[in-house]
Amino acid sequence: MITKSSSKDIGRVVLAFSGGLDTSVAVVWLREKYGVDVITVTVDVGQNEDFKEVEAKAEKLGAIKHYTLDCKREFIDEYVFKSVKANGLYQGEYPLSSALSRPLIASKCVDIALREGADAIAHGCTGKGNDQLRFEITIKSLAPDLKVLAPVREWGFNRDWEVEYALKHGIPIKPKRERYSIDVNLWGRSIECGPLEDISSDPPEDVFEWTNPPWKAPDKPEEVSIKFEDGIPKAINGEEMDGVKLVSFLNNLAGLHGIGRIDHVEDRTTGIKTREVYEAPAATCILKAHKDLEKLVLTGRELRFKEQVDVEWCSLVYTGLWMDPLREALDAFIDTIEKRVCGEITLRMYKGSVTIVSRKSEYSLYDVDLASYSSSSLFDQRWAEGFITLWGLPTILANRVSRKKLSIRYAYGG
């Protein structure tokens, strides 16, 4: 970490740059205060914004170069499908999708840092956030030569003090953009700020972009079937797709439905509880899906131990961790289990809902015959005899052996 008094042999500076209001008074504030040029690196992961729009601010806040990196199909390939397989929700609730897109953002900045000679790579994020370790242990795991600034962090920048920097340096600002603080990708949007932070109160429609209102839905359910090949999504009802078609139109189906509103309380890595809204319809019913498709075809004991091993995964990735070795040798164990995850998920959608309707697999665990109560079941009941007395053994005994020792201290007077 770069600090004031230790910037001074720093020429040259990139930053990761949205086009939003953090980084694009970090492009200012990095040449007004360390005197550096600076790159500017925008990593297109499904934001949907105007790219030549976010170059030409660039330029016009005195970047003295500015790359746009098309990583749409690496970042749904690379990271989000590692997470379906990893059923990627972090306390239940958050598909990791700013998470994870940090990491390859990251990495993309430090390629750029070391083609262009850069001495420093620099950040928008907060001292209360996640994101600065997302990018920083990234950044420091692949180049640890490069320095980082972290100019919102280090100068203690509040959003109030931000929107007024802005307008005095002339930095052109959205109204509604900075009322929250709002980062996207394909996997999902991720709202925080302003109104949100009374926990007491609905989120305002306004913070919602691409789904429905439930009420406001549809009167009339649909179906769809996702097919999945190791663990991974590949045709939406029959149809072959890529990732970044195929969670696209995810994203506007079940958005038309309602689906994928997420809000909740959660603990960030710096200790602090804050509440987060989010919309991931994509998200929502693939990860549905998957979950559903892996409780057909894994064992009992296989389910209950990845489950361990998703909460791990999950948890190294929000806090910052895709880089640690345990990260990429839990991805070894899922994708074994994974090869097995093959079949066909069907979902219903309906005002804000979305159930399972239809399983099928080659790999099914489940046998007709054998669940049946019908007369044509396979399964003797008199196995379960044996069964319960061996299961129940260990429980059994325990409870004898304390008897036996309370009856014996209480014969004399213990």
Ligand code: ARG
The other form holds:
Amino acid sequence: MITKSSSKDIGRVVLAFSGGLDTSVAVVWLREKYGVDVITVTVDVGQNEDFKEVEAKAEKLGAIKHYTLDCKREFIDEYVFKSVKANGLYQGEYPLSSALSRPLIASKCVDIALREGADAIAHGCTGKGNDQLRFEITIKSLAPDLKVLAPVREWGFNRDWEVEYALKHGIPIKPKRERYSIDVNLWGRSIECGPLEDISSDPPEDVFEWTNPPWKAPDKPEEVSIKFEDGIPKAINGEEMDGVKLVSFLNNLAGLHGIGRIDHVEDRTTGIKTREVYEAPAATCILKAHKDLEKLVLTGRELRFKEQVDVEWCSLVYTGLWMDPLREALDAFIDTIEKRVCGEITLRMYKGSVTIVSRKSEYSLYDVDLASYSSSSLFDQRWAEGFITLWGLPTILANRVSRKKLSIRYAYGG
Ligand code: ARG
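Swap state to the form predicted together with this ligand from the form predicted on its own:
So here's everything in the complex, that chain up top.
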């Protein structure tokens, strides 16, 4: 009995399959309710799953074919490092880890759908979240003729019902895992739901997997240096590494020191405020170092303008508009400005905190001769006098005018 979605013209569906509860239920549901053939696609963006197990699960649930695509490198190079250049933090806190992976996963599903002659792409996102926007806007931008099926949203699945459905249909579930909704990739872990919905209490320790509790981190601080070229991290402690290795290395090291736990209230695109917990040790270190380097090499004017560009960039990515031409235009601006964001930043990691220890760059605009109060060779202090007159001119003028008006009013008032 199919009442909600018209599946008359749909024979084959490509499903973005993580192997989690939503998408596992979706495989069975799509087959049963929509009567379609399901091809599952799992994109490896560093979630460290047993992909053989995910494939076996898809087959067991009745998928006619399964693809596992290793896209870790593409994810880091084409998505994550663009975000680094844009200082990608949504609302100043969230490193956009899940948001960055969605357009990549969606575009891979489109590739497979076209190759397999599928009529539709399905995803397991709910109607309350951001991910549905990211998937659907990317799919529709790339392949407007493909239909989109969103069974979880369309049929209003909820987690309790899903667990029951899974048990009834022999879908294997991992009870501990189903306590939360978790999304993982190389750039971070996102955890929501369950006990986290109570915003008045600390996240239970079992939500964390990548980070030590800061109070249990090593007693000895550790320093790590990150070398950037054109705004992109290239080497750690002098050793050049490809992006995947570099990010994984920092996740381990900074995680050991308890760095990268983020707990904040976030505004979803759908208007809902939600409590989100993230673990992002590498992102925390890289973004901190990158921003610090920018402050060294860019002019104050560039920094001020770029801050606005960065906020706009994050907003586009968060709200599902990766494919918008504005994002590419902003990237072009960012790429130009990042040509000078080269240098090395050393960080000190200690019990959950990360601080800057040293900065070096051939493009540094910091001039000790100018800055120092002890030497004055380059800066003639007499320049300041005329500068203050001109800089303050409109302010001083406006005050003079309003003072005049006030004194007139006082005169009238007697
Ligand atoms: N709030 C984040 C975002 O919208 C994370 C969502 C990740 N999904 C999850 N199932 N935890 O990007």
